[in-house]
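In the block that follows, a single chain appears as structure tokens, in the form predicted on its own.
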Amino acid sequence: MPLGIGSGTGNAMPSSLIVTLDGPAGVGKSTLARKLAIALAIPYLDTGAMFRRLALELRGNADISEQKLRAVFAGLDFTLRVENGESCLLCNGMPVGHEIRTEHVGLWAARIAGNAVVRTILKEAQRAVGARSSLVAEGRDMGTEVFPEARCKFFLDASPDVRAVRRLKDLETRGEKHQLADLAASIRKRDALDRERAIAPLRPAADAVIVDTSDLDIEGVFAVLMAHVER
């Protein structure tokens, strides 16, 4: 079942169930969003992947005119494919994959996220999807900026050191070798970019449920989230 991601400014219909998961890198948002989407039988939208794919296209440079930014984005046809309950983000018909999951692309994404035009373009696209379907959306500002009227909002957090260890394990499963200290420094740098930017800084929505994942495994956090959604 393909769902297009195009321009538009409509908010989700009141009857839709929008669940937002915000938080910094390395708190398990993507894994938990997928599990929630499967449990609730609704699509999952990885908005961070959209930022990363656009950042990759721009090579981290968003210091260009709005006209050029929109022209670049117009060349990226994002769609959601849902098969057997699993959601997959496609760009120009191809699954968005590991090419966007490197540390430098993550820093590029944090850099372009401070550009007002970039945020407007992607917010329009994300809201267009939410206007057509119930959705689990994860990112940095889903509950504060993109879907402020969402019925269920979560903000996940954990210490930078805990997140660095998780990131190291994830990279090792892919056969990549990194130094824990370097990953912790990268995470702290990205946190600063996300939390201190003037436009849509990373912060919990006033009505978000805040979950510290430092001492919980994925199943433990998932149980907490599901309990709140069911209520």
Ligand code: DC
Second form
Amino acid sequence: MPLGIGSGTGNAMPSSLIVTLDGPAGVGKSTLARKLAIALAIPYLDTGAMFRRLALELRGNADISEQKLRAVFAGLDFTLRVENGESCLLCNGMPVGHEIRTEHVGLWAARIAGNAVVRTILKEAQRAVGARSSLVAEGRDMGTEVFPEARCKFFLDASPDVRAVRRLKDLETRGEKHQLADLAASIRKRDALDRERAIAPLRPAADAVIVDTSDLDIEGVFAVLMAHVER
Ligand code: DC
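Switching conditions: you have the form predicted on its own, so give me the form predicted in complex with this ligand.
What follows is the entire complex, opening with the chain shown before.
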């Protein structure tokens, strides 16, 4: 089932279930969003991947006119493919891959995320997907800005040190070697950019369930989230 992302809101159907998952870098949102989506048999949208892919295209610099930004975005044809319950974000027909998952591109993404036009363009695209389908939407502003009407909202948190250790393990499984201190510094820098930007800063929605994941493993957090969704 392919879902177009960048092509407007034509023929929108009312969304039946939107679950939002927000939180800072390295808190485990992607893994949990994927698991939730599979359990609920609905698609999963990784909005950070959209910011990262656009940031890669812009090489971290969104300081250009709205017209140019829209032209760059128009060249990125995002679609969401769901096969056997697994969602995959495609850009121009290819799965968005490892090239966007580096710390460097993460920082570029956090930098361009402060740009009002970038946020508007991506919000339009993300809402278009939610208008067509039920969704687990993961990011920084899903519950506050993009899907404020969502029925089920979560905000995951953990200390920067706990998140740095998780990130180190995650990167190691991808064959990337990093120093823990460097990752902790990068996470703190990204936290500052995400939490302190003027537009759509990272914060829990007033009606979000806040889950401190510091002392829980993925299965433990998943059980908490599922219990809330089922309720
Ligand atoms: O979730 P992530 O680490 O892949 O996100 C990368 C950056 O993209 C993040 O630091 C800030 C930005 N982002 C955002 O501003 N809003 C979102 N909904 C998702 C990501």
